[in-house]
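Just the one chain here, the form predicted on its own, laid out as structure tokens.
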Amino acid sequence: MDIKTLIQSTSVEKRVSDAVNKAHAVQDKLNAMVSFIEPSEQLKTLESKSKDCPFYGVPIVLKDLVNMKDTRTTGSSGILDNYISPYDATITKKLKDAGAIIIGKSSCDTFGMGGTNMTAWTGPVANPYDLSRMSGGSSGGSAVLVATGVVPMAIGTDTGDSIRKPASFNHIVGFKPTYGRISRYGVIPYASSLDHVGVFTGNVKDAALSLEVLAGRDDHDMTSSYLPVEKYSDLCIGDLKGKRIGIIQNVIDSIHNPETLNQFKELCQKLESRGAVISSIRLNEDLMHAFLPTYYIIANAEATANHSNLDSLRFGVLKEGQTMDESMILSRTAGFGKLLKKRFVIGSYALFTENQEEVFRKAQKVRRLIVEDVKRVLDNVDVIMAPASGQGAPKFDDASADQLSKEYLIAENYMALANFSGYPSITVPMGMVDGLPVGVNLTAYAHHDAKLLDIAYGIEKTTGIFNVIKEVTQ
């Protein structure tokens, strides 16, 4: 049910109990919610509020990197796991003043640096589909909670993927707006010059509209755009009669389920036959092997710079030591998972002085080519797209990937461009292989979000998949 419907169709005490009680009732076996919020406050402040308000009543779920006043805010972390946030981050002041009831905090990668849930502190979050199989990451307790019904949107941040290839694991629509769109204040950074704020829904219009929400100018993020704000849902219309979309030949040729391939090349077909024009492109093959080192750098760095206040002596969790060094480290070494530790080694080694030169402003270089080939291509098309990944979500214990293999580099890690380039980009349902959800993976240039949204709207009327809810029954 999209979000207007939902408002039309039920009170606002039953839509938010029944999300609060739904919520309860999946957390044993799906471990997505970090923390639960009680909704009473909000719901009789929402009586001062107009009933035009576009999210009036309507429940949803930060993920745990959101600040919202008086609430924990741990980041999935060990070290943050007292953290009480003394104020409202922008989006969430944004989402109070359309009407919406946050009702908890979702799991995720411990400050967002994963792409499989794992990491939160909390434990690994279940794919609804298969409950020994990973939500995606690193917004994947969102990514389930709306999958699963529990609400129609949910916010998610993407630095790699990490909004767009849970959204493919889990059967839903997962957008991430240009570069600035949505304001970051008042959000656990990774790695400032790749994080996005963005959505989980259970259509496009939905997160059309909850754009519509949630972008605009905000002098506390400097980032942030002046463009005005559209009516991006208005905007969906769905025709694809002459919309250019260019297929990413490298990431198909980088595929190796035969039924992923065939499911794509289905879609290609019927969107030719709604007067889609389609064509193939070529990203520099050697560029694209270099995504996930160039992205490795950057974000670790960044994230070493963004994180080096946590040292529990201002705020967070405190493990006394004899001195002020050895408290510090007792206290990073009890509250950083051993992953969180990895990135942190990589990301300090790629900054140290005599490193710099040839490691991170290497990587920086290597990135700069990287947008201006994507730009190349979106010179000559509406969108470039491709699934979203070669198959469903793997299982937790599932070793088998080589991660130096072709398919690993490119098909599993290609969606890091449009966060290079700061480029929208949206992930929507494509079909099911192997009795598993993929998604199909669309991004435009810089600022192109309606145009983005569209074409995605008319690939959702294509297949006919949108607001499909799993129930959890293993």
Contents of the next structure:
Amino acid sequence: MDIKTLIQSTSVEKRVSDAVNKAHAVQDKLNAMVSFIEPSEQLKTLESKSKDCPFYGVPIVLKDLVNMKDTRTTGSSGILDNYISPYDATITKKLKDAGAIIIGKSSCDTFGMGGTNMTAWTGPVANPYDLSRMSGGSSGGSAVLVATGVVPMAIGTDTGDSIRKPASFNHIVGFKPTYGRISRYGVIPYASSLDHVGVFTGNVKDAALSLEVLAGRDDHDMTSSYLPVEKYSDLCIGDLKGKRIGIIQNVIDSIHNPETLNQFKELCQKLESRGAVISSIRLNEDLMHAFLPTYYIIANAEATANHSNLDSLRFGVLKEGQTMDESMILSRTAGFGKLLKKRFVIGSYALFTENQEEVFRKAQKVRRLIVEDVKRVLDNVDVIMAPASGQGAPKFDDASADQLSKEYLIAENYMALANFSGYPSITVPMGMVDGLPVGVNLTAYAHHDAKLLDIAYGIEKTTGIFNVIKEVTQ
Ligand code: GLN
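Provide the structure of the form predicted in complex with glutamine (GLN), given the form predicted on its own shown above.
In what comes next, the whole complex appears, and the chain from above leads the way.
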């Protein structure tokens, strides 16, 4: 059900208690929630609000990186296990103003650093389509809570593809707007030059509506944009006539699964029959091979700097030693998982004075070349498009991916192009491949959020896949 219909067809009490009950019911199987938030105070505040609020009494979930006053915000880490937010993030405030009822904080890879949701301090999050498979990450908890119909909207963050990949694995919409469109004040950072706030929803118009609520200049976040917020949901018409869609041929060439390729081809044919102008574009393949290493260097260097404040001396779980230094070392050793430590080593290496020019600055230069290449192809088309993943979600114990293969480096990691560039990017469901959901991803030029959502809406109308709810039965 879309958000508008939900508001019209149910009472606030019913929709909130349904969401809370269902969140508890699926917790056992999915492990999606880190903390439940008792909604009674928010419901009391709602009484003084106009029923016209866009999210009036709509239950939603925040990724556990988002601060909400007087609630636990752990970043799915051990070191912040006892952290209670003293303030609201700007988006939390905006959501409350819009009438939303926040029922919990969802699990993620620790501080958003991962693509599996298997690094969360509270354990892995399962995929509702097959409980032996991963939800995808890092915003996996939010993704599965929308996929199972617990909430119609959940907040995610996206630094490399952390909204758009789990959306693909869970048959839902995952959208990150242009960099700076949504304030990040009060959201625990991962890598500040790549981090975006975005949403999961059951359909494209709800993503557009969410952007209307969340977007706008915020003086607490100097990277936030002054551009006016548009009526994105009204601008979703879905007429594909004359819309220029460039297929990223490098990604297609890197995908092995014939069923994914077939379905994608069929989708393109259908879009063409609706008047879309489909062409094939090619990005510089050498640069595409460099996406992942470039991403790892920049993201981990920024993360190492951002997370240097996590010393447990002022907040966080303290493991006391004999000296201040020892306390910091003990706390950080106990509070961070293996993957995080590995990433901090990579980040520190890139930032050593003697390596900065050769590693960090070089990665920044490569990033610039990547952005120029993406911009080049977007000069001639409205959006670029490709499957959001080569196949459905991997099994938990599947370590078989050859991380140096073309399939892994290109097909599974190309979506970071929208983080390097800050361009808006959305994943919408495409179909089921071998019994598992696979989505299609679209990226447009900076601040063409409205156009991107409109085309995505046209694709949603073409596939007829929206508001799918997967009940957890296994
Ligand atoms: N999978 C990527 C990583 O491991 C992306 C994470 C993200 O977007 N937050 O860092």
